[in-house]
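Encoded as structure tokens, the following chain is the form predicted alone, with no partner shown.
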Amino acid sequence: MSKRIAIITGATGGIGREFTRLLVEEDIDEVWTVARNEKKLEEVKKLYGEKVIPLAKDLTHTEEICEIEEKIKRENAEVLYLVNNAGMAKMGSYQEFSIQELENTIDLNCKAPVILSNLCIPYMKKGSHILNISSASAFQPNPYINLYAASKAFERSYSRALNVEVENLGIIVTAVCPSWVDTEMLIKERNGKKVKFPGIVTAEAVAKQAMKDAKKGKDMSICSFYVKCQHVNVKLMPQKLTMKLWMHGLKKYL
């Protein structure tokens, strides 16, 4: 009999940790938590119990992503949930990014979820779920987080298209699109000014809504009224106008 598992990347904090908390309560044998920091992975295991299996992997390296698939095969596991949460975000001008930061952001935000999804789908059955953590930044171009927003637009588009492709397998793919989430990734201060985040929500709210929407078979999860309004607005307004409004709110931090 196969082992029933969930895999969560970026599991040591924020949204990933909340998904771990929720998924250990599901009818699952093991929750494989993936991140680079072994110490933080062990802390998550102590917090949520023996169901949690820490996997220290750097997902910017393809060979380490493939090691996860090798473990699935070796342990005869069935993947019930894959949560592609690992990601990088940095606010700043294009001039502030090193070549390594550019490469790592694209590898972690785009390459890793695509490869891991492809590797896991053969080990999924009807009723399995892939949840890709995108962002409301996927709805429009956002200067000064241009790479992050573009990578999340990629992830949202990929997720919704993949959902159609695997529909005949009974697998649901959901793009999770929150706005600002109160996690350690957020910049609290820039150029001596405290940053304000309109419509900010908790990681718990995002994870709970995403699980609810995934189980309903939705291909996109939006967890707040603020983001629902944002989603409608960007459909109605020209993108040049949405960028001007974005820059108006951002200029005091630049």
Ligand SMILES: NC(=O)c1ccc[n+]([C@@H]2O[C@H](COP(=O)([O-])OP(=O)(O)OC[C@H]3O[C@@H](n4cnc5c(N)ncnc54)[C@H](OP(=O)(O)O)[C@@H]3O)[C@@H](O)[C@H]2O)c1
The other form holds:
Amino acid sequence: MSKRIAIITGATGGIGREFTRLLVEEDIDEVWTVARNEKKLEEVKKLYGEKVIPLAKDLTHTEEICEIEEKIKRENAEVLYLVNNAGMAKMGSYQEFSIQELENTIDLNCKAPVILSNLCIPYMKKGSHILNISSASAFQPNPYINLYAASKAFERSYSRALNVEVENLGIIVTAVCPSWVDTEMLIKERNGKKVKFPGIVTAEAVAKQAMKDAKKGKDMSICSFYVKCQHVNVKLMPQKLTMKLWMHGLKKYL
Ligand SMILES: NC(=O)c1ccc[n+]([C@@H]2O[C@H](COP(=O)([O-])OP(=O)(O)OC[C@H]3O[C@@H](n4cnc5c(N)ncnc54)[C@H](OP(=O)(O)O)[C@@H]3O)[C@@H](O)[C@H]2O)c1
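Having seen the form predicted alone, the form predicted in complex with this ligand:
So here's everything in the complex, that chain up top.
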């Protein structure tokens, strides 16, 4: 019988750790946790036990993504869950980004989930899940996190379309769209000012709701009333106006 596994990228970060915690509780043989920092990966294994199999990979490198598929094949594994969670974000004007940072953001937030999904689908069966961690930033263009927001819009659109394509295989793809989540990703201060994050939620709340929604077969997961309102607002308002409101909240930090 094949080994039943879950794969979580960015498993050492705030949201990824929560997914790891929830997935080790499932009827799964191994939870493969992916990130670059080996020490942090070992800490996650210590926290959540023997089911956790750390894989140190840099997902901006295509060959390292392919090594994950090679391991699945070698070990005759069945992928029950793929959580494409690793992501990077930086706030700032377009001029503040190096070419390397621009490339890495696109590679990690867009290229990696697409390649990993394509590589894992042949090892999935009816009832398997892909969860792609997008963001509420996907709902509208967001100046000063323009690339991040665009990458998350890509991820959401890709996930929802893929969900339709794999429906006949019984695989469910869910785009997870949280707003601010209390993790290391959020900058605490900019230009000497403490940054405020309205509607901020815990990583635990995001992961719990995402698992619940995925099991219900939803193609999108929104975890709070605040984000539900945001989602409705952006559908009703012209994008020029939503960007004006965004800039109003941001101007004191620029
Ligand atoms: N926090 C928020 O407010 C928020 C809101 C909406 C959506 N999200 C999305 O949620 C996801 C998780 O965010 P988070 O807040 O939990 O972030 P986080 O705490 O900063 O964790 C990021 C994770 O990604 C890994 N990672 C970064 N670069 C990588 C690379 N090149 N290759 C492999 N792994 C890499 C990190 O580990 P290493 O550094 O060791 O590689 C870490 O495990 C992201 O996709 C993010 O865009 C976050």
